[in-house]
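In the form predicted on its own, a lone chain appears below as structure tokens.
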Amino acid sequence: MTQHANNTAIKTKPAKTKLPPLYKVLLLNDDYTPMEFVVDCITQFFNKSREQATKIMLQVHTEGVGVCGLYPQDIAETKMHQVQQAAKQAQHPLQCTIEPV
């Protein structure tokens, strides 16, 4: 509530916080990156259990793409870059991208 000069109280609504738009972090299938490396990336960068990571890896393998998580844009971009850097260091062609939900 706010007080005005004439001492009348006016109820004010708290401002609604708008959530940032979410982005999907996607892994793309290739014929060269070992499945174990993909599982390791998913557990390391997306905090998934080994079982969850294996399911996502199999989705990538069978459907060509898998969703690792939904995040605000800056976090999604960071995770994408982490995966890309790890793949590059390990000399694997694994591709990671983001797209709006």
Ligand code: TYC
Contents of the next structure:
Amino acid sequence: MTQHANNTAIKTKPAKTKLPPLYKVLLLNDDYTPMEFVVDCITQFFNKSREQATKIMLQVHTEGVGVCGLYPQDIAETKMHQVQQAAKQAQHPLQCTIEPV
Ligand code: TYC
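Switch from the form predicted on its own, shown above, to the form predicted together with the named molecule and output its structure.
Entire complex below, previous chain first.
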């Protein structure tokens, strides 16, 4: 609230620190994509160590799906497209998708 010279009170919004909505980038399991290729994708596109990437890959392999990272929508979409493009190029059926957190 701000008091003006003529004593009228005006509502002022508190300063907002706006965070963008986040999206999960998910990898899906399949029977054909080599484990090594999946680990390479995760290290390359999601800035993970080999150890972290291997854990994520094994999670996808055993559970069917796994999270590679959380990002604002435009970045999540870019990463999804990078994985899809790399998989297509290498002729692997690896699937990648995004979903809101
Ligand atoms: N299931 C694959 C195999 O046994 C490995 C794999 C892991 C594939 C994760 C896709 O997102 C995936 N070669």
